[in-house]
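One chain comes next, on its own, written as structure tokens: the form predicted alone.
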Amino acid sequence: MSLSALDSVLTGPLFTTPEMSAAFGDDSLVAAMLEVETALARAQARFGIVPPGLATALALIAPSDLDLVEIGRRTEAAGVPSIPFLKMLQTRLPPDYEPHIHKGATTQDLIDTARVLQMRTGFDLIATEIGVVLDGLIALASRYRATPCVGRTYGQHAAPTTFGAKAAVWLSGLAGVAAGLKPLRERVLAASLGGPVGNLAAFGAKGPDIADAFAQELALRPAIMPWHTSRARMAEAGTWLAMLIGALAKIASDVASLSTTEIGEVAEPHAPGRGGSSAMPHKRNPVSSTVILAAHQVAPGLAQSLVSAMAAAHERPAGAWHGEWHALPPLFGLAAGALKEAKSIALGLQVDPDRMTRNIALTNGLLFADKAAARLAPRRGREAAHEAVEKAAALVRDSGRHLADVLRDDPALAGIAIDDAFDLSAAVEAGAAWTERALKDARTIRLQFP
């Protein structure tokens, strides 16, 4: 039995993607640690600290040459996988090179930098999927920019809007978060090299230069200071991932609501067996929305654990750093799964404009109550106009008559033209204008993604 829904062979395919699972899997971590040690050897060879042949010898060792099961078994005693990893690596080096491996570095340098390499791959995967989702939402908002639909507040009919404007809210929300990925990468994808207590004392004044060369070898950003206990990078990465999932959850929340039987304005793309029920053959449950909302249910807590880990004591904490291992990889996994499902929605959402039109008429003109009150206000005053329409709305609910007819029959409102209050054109024009604004911004942000 798996301890994680993401690692489970049963539920993993539902909640994440094979590519992201591979990016943060054990094979990936060992490969990244090997890459880190090779880069360290190259950087140190530049300064004559280790023999030039060390990096060459390390490059000849493949991750498959190392026994992951044995590393895991020994990790139980060591407390970290880096120690048994390094010991196993030493046994595969020529005797002349073995004493020089990992010189001046420490466990956290190795694991943190390896994790950053995994994160770089994870961000690449996320960036590709974001681009596709943005494309789908851009097309959706553009196609329905002038399609009128009900605007809802507190789950109730409020005033008319357009479905394009609703999709543009989804688009703008995702684009706003997506725009933060490039600067986020520049801040968080930094190499870690500080030695036992974060001052790289083994190399004296050359320490910063060696650390910069190490980062250069890995095409990572050099850190101003070693960041063993400065964990803002990991907290920021996790928070951004949670925000990304949150932006997708906004879409999923609306889609799940709009696809209910009573509303029926949209439906997720259907495939045989998708969203079925073991008891009710007719069901087509919104699986994509469900997966996204499930990710959103747990993502904030995972991000919070990374923020909590920022209270790292002195030069190495007990537990806080290890706790990050339970939070950051799952956030990448959940983000990948949520994007996969968001892509399905963005590219394949089934929209029913006719149902939207019927739903606009569902409340017999009450959807236009605020506009009707605005028409009455110049003659009656704002408060009196509001009270008049509120009273008329109660009669609409009791009688089933249309709000326009009730207002026309009110002697106190005689002579006040209200017909244009029930015209959708103003709402459509407003929705289209805001949609165009969102589309322009999103298309600019979209250029940042592959």
The other form holds:
Number of protein chains: 4
Amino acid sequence: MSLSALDSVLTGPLFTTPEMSAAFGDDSLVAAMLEVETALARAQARFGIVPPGLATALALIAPSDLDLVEIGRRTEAAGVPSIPFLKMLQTRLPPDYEPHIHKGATTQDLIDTARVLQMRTGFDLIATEIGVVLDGLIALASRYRATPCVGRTYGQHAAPTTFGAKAAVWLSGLAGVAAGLKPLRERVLAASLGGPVGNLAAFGAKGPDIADAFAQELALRPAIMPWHTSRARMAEAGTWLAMLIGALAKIASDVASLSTTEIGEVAEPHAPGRGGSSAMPHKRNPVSSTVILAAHQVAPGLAQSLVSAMAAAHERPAGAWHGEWHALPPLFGLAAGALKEAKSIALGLQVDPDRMTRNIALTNGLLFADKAAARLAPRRGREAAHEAVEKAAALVRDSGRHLADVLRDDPALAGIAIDDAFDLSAAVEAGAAWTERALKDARTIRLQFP
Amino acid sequence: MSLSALDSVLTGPLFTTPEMSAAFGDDSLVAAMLEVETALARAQARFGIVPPGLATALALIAPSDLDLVEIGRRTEAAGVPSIPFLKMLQTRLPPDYEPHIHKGATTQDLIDTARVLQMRTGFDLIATEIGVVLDGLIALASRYRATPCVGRTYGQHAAPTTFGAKAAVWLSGLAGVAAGLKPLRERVLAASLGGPVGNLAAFGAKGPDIADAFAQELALRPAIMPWHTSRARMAEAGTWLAMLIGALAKIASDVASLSTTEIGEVAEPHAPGRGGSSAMPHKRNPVSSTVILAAHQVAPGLAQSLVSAMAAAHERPAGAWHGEWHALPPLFGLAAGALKEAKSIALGLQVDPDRMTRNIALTNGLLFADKAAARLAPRRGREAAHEAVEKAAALVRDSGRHLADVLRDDPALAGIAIDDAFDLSAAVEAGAAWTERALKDARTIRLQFP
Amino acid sequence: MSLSALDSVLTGPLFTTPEMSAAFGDDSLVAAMLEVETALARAQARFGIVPPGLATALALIAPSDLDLVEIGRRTEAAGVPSIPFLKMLQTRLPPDYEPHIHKGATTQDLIDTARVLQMRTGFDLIATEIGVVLDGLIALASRYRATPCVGRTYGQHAAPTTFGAKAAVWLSGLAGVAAGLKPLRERVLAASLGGPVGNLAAFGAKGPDIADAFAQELALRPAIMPWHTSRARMAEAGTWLAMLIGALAKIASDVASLSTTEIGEVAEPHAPGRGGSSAMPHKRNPVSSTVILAAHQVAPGLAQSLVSAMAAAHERPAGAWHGEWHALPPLFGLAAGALKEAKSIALGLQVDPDRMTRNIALTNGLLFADKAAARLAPRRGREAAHEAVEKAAALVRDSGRHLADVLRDDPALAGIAIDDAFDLSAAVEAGAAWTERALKDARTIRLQFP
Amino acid sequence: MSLSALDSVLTGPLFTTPEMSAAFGDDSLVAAMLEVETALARAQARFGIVPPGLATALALIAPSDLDLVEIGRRTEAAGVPSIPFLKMLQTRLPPDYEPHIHKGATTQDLIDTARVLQMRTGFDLIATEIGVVLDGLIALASRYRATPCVGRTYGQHAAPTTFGAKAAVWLSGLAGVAAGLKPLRERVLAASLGGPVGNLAAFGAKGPDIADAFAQELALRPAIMPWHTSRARMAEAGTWLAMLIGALAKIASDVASLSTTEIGEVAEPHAPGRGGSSAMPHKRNPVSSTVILAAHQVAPGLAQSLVSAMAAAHERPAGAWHGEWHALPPLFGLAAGALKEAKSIALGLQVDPDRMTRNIALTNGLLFADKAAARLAPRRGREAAHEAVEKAAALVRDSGRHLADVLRDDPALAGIAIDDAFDLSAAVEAGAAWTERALKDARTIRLQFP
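Now show me the form predicted in complex with another copy of the chain; what you just gave was the form predicted alone.
Full assembly next; the chain just shown is listed first.
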């Protein structure tokens, strides 16, 4: 069964990772639900609410003891998988313990907390990958900090920069989003224990203490208030994942563009068989960029559905909560796939400094037009200088002559030295300086990751 | 593996149907790809381009002959499943035929056409379900056409209507969207055959004829122009599915609301075990509405990613196309699940006319305030009448007296007959009349479905 | 006041048109509301429900007679502009007529029908522009039908095609969406007359007839059923507008990419001062493409909010309906701006066939690799041929030799004629043939537009 | 001109505030652009790059000295308002200073920094309002901490809670999002100074220092790296605004639902003329909730377009950047309107404890079913107890008897004391305890706001 390309045997290996699939798989969900009930039993035993043996009995039950297909079959009627899960669990428990499981809790506590446990694993996987991608980008930016290349705006040659500065933009873009993971984890990895209507009424004024103990057993954060219908956590997690993919999509967008045949300044690392074509034997398609951009195509829409779900009515909504199940795990799956491919780019991107130099020369000095205008401005006025160079640029395009020659021939500009306008050194120094700064910052952020 | 709740063994049975899962499953995709290559061989044999035996040889290969896991493994490198699929297929063919498969075609032709074949099955499944839901809603609207009930705006009692008129709104809303399926199918169920860059250059000026023959073999519509980067088809299909779910969400929204404890005018059909709670033995949650509203939570975001993908660069984009794979099949899965539950509502909704009558009486005549004001307007002026009734309404709320009594006691209104303002008959006649009209129209649309 | 870039004095002229701004401006809304009340009076006079003079009296009131700022001020309290509008209107009417306006109707009838009148104007404006853009694209595709150029997939050179075929993809993409306008208009340009709870109860069983007469007065389609909470119309209109922008974004995406400095095959028409830079005197930025792509950035999200709004509770929802006001008019504004710029591209795109020819030659024959492989396949087998050319392609990239030479030197391929694989004629013939077909179809669709 | 309902004279007063409209108005943008150029001049004068008098000369120019309509007219050609703005500015400067403005900078620096200044004002306005809303919710939760009411899940009566606990969920939901404003401001209120291609090449290695001085002049944060194409800042700001609206939508959703006629537990504060109907004199529609929910309908889609815009190609993209202009200011406008109405709710919500008590009694003890089952479980087993109460609940629904009586009559349950299951005290204590905890946390967060 694979309505999702992430779950498909055919396309799953391309779009996500087996580790992330496992983290959100059915076995993992059942294992997490077992872990939740066990932790609840442990916490409640500390308060003398349930017999101490309950947790031990629960810990002896393995996910494989439960018939997932049968749970699924009954979920169709129950509306949530927790109910058949609990019923099946009860049959696996000694009769003495049976009355005590899930005490004071509700379906949403069980499912939300289990989901949070899955998310913790998901964030761990993501953190590890982010670390590697940051390493790769740090090396890339550092190595090419002073390698001159074309800067482009609106797709047009604009002015020179360095390839390291480009990579530093990728790096600082990713590092900026990545730095948000730690505070995000602190906010969202919270246990849910609110009981039927979110006040954990079974335990009266002791509720908050029991909820805190429960969270502690799972090494999760206690929630100030049960969050059955405070869904910012899920919305924030989803939008962060979409922004992470967005930061990678910036890289992918540049790589796909810089590796087009005419530009050819970079190429995705070549692996045998990668990026081929069913028809065209010569093709080397940027597969990594494609996977990342495909994830970015769909992630923002999924994330916004989580923001939309925040309008959760009363003490549990009919639909908004369940809609989260459709959106959040796919976002983890997409992020894992995007990171996998970003890693490939960051660690193996083929960079062609010679081609960069040739591309700089392509436009006969037009790349230095703003510097030339800046040279003329003090003598001619800014607006007049701009216009003079604009006119000269048209002549360069029509004649194929170099901008420096055209400007030198303009009698109105006689006596103004413009030669150093065509020098790359300022751009290289600037690119390198910013790169250094971005590297320093990124190295600090890097320390937050495994 | 189940990053999608639709593919999960635990929650898939709740959120979608096995038929739709199968229609978009991996086996189905491989079978469809085989069908595509076979049809291509048949069409090209008609032009003497490939040996007639090729199609026969292809038709002998069963999806189960191919190792899907291995195809998936290689897809990770290739970037598309079509390449390893074709390579594996070639090893299953007699050497004489091997050079002739996939002639002039490209990956996107294979995958897009296979996807269209899946979509055809998906639309067939949806059409059948729509027919049943329409039947149920027709019966519902017809049966209760003259059953008086409260009309509500902004959640407030507004004025009387009939329950049949409510159901007629559901019916006409669904019928209006459903009527779009036929023209949609005609537009989107088109074969793709464009070759590497969408001009089918291998066959020169004969390309269009070959493409038409290929479409014919699959009983698909020929495309005026290869649509590798004209993606309106997919966007339109996705938004239609989202609008279908939206039309069902209108029903679900009303059912969930009308079945709240305080209103209690309807209830989802009760099946043993349905809508229970892990904590609360008395609960009967509106599971069907929940499933539909959960689908509606996520469908619009998925659909918009397909619209966004229309900016497909050049002759095949890096990412936008692949992003469709993440969005379109889940929309079919969500639609199937929403229809399954809408069917349950349409066929089995429990309606409580007595409760409707009691609810009408709840507000001591305020439900007739607009009619009362209309009675007063000819004598007092519209604005003054409105204000007089507004004042009386406040008195009703404070005193608990009936609006008719309060108005009768107002000396300024002496001599104006207002009693018939509190009569339900006009609302019932009106509700019934509109219902009849909606029924007539819906019955015509119903004929388009199996 | 300009929270929207469309309404801004500074950026509005860039992003939309004054005509579309006017169509959805406040004056237009008030004028449309006046028109609605007048039509209602006319229709009801035909049934003897209101005095015949009412319509005449209403027709004498000009929008400028009403104080819009005051209406706005009171809207803050009322929650809808219709209520203060009606109150102000009543003070402008002779006392005899005052009791008769807005009879049996409700706020939503007034606002929805007024909005539909605005949409009709909006669609008219759009239709006129679509016609011009289609003309431009038809001329473009026709003129360059046989002009060879590079076809690109994943940003890489793939195989040759013609520029006319590219333009034909733009054309057929736009024509396909444009063809949907007529049926869309038929569905969505419907009057709304349902009264407080959508059954027009004031008129009992005569409601449908009165509603039809009202629609007729406005030359709108009568609704089968009042559509206060059947919002597919608005969702469909919004998604169509987003798809229209999407079809233009395909063009803009290609133009922006093909006009990058390194590719340089096309340029947006040059107008003095257009696409300049505050810093770089030589820049000619693709402003038209930028405007279109900016619209495409935001349109899908706006459209999906309209689909989401379909879950409209009861007889009028609190919020979902009002949310449409935030989404639909901006979509018209964005579409108008995108069409304005698409017109500029379609009518004035600068095409450089020489550059296209030079780009074809850039890769030393690799562009013909699939054709070369096709030549080898019958003798070597498809898979082996693919591999041989793949190997040769690597040699071409490393050595700078031409693919034809490399293949000729391969002893394993001795005796296989491959020269004609490097001939453009098949691609040109194919491109021209498809272009002809697209032109024929588009010319038919063109007839639907002014 | 008002394609946006926020900018409309008719509906703007309902949907946003004049302060926020002014903050993002055209005058504000021009004033902010002037401020940016002045700060740049000041910073560069510190480095001896421009004459000290330039800043003084710029500071003498008032926004009203500039012809906004003319700038707008020329923006249509230029593609950005900054270019005509600068040209007009130059004509207002003494000739000696003219060559020195905007030195080394680019359009995007000017517009992005001006936008950030607007955002700072916007955040200030929002912060002030958040403070007031938090105050109101703190008072509400505190006052009703021990007021019993019905807890509802899936729209159904579930179990008792307190109204204070409900308000505490609103409070903690809003406080949780609000707490994100401070770190958000620190991240996003950064100056942009990168020059044509984001390396500030005009100043070589001194670039970072000059950029820092520029940021300092504006009291903005310096950016580690120019962020022309690192757009996480805008995406994060937009999604935070959407989540803020989402947290308010949770409140609005509950208020609209709890104030429905049948439930009637709360009412929006009544102001004369508020929430009336054009047809129904008795209506008091929840206008505040409606405005908030309408904002929530459209905000997530706008926000996701900002996430989508993160894939910004090269050193400035054609479209993605400009698309932000369509999305971000409306989000501020929507947030301001939602906060305005949330303030009205938080400060003036009418709460009806008597009605809450009556609603608790509506279901003859079913609200206590989970507690009753918990009482039976130790003796009967959890599953059996659940089933016994489920059966009894059915009997309650059919017979109208009280659950306590039905259970007492069940011979199988003889000897089990269940009376205290129907006691509200545990729920009240629990509700109060959680409320206290939420209050304590919220009071700390409250200190972050004016």
